[in-house]
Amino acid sequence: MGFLRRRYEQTKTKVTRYTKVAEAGGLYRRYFVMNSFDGALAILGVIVAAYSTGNASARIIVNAGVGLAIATGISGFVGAYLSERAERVKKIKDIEHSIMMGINGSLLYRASKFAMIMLALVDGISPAVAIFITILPVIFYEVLPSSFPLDYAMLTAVLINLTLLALLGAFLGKISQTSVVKYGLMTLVIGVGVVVLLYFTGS
């Protein structure tokens, strides 16, 4: 137990250290908010339209869920893996071309490397969370379907869908130590536009 707390406090320090070399903490918080906002919009359309059909499958929503969340969380991963590692590989380019000399295997330079692995970690897995905690109630009729009506678990999934968006707004408000109600409610009030605005549209 004593070693492995030990190597608990040492992987904390370091990732803490890693974290503030790289300037990454920033980052991850955005990342984590901005991704896991669009995982939630595009599940959140899926079920509405579903719905609007008034032919809707719990198969196909769970198919569809998973299959978003994969698509994202790839493209997510990808996407913010190379351009994190575009952009710190010039940074540490031009500091070797400013101070003429390499830096590899500098802490810098690992730093680096640890904030774009963990930054494409981020960017590709707050999405395919914010699906997969929203199509839980679809998982949950889909293995049980005489359990409640289809309809009653997507429109858990919608609530569900709604208050995950108003806790990453009010996340957001406390970042910026401004107003959590207010970022909660800007959130809420989008989420519940596209179910308006889809829901109609489907009609």
The other form holds:
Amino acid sequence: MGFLRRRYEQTKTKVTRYTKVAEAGGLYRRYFVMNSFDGALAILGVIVAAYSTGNASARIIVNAGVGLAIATGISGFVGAYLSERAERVKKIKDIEHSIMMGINGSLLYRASKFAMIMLALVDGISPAVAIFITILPVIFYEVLPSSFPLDYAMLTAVLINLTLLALLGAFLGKISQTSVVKYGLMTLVIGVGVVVLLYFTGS
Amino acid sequence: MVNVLSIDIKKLVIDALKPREISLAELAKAICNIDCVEDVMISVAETDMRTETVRMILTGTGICYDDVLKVLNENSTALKSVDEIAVSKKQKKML
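Cool, the form predicted on its own is there; where's the form predicted in complex with the partner chain?
The next block holds the full complex; its first chain is the one shown before.
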């Protein structure tokens, strides 16, 4: 236990130090909110569009959700990794040029590499998590179809999704140290707007 | 009984160039972590868009110059010049 605790403390210190040196703390938050929001709205679109057809099937929603999670996950990971890599390689080259010394293997170099991977992971995982949380009631219905009607599962999924959007907004409000309620309501209104728009255009 | 002379570095004054991403506190702590370095004082002499020229005063007993260079490299800091150095000679009696 002592060894594990020591290892945990060492890793925590290392992650904090790398994040500080690579100036990635704000980027983690930004990527997390931006992509969770993307994923949440995308799956909300799938569920409402499926519902508005009047002929929705749980299997189609779950398959579409899993497909969406994988696709947005890969797209987020690759996109963030490549763009972060390009930016950070340029920054390292600029620094090397400024101090007239190679910095391969230094703290700054290692922290930049760590930040690239972590940002790509955050970018890839966050939409997938938002999608998975939203479709949980539909997955539950797919496993136990006799427990409740599909409409209830879809309605619960939409409510979970809207709560998620409001929480993301509240998180933004907390970061900006302004009104948590204002930001929460703003993202909630966007979600409700998407539901209304898709429901009426779909039907 | 043999008399052995050892010449120890007691004080080093260094001029170095560091990226702004590396904080003064982190750098000072990393240098102070070197064996035999007792005190570290760093002051910023010049600030550029990407870099800072810093003046470091290291005191201790038997400061290892190579270790100091290693820590500077680890922290992406380029040594510009050694502006002052103080060494002392000690005689040790060994069997």
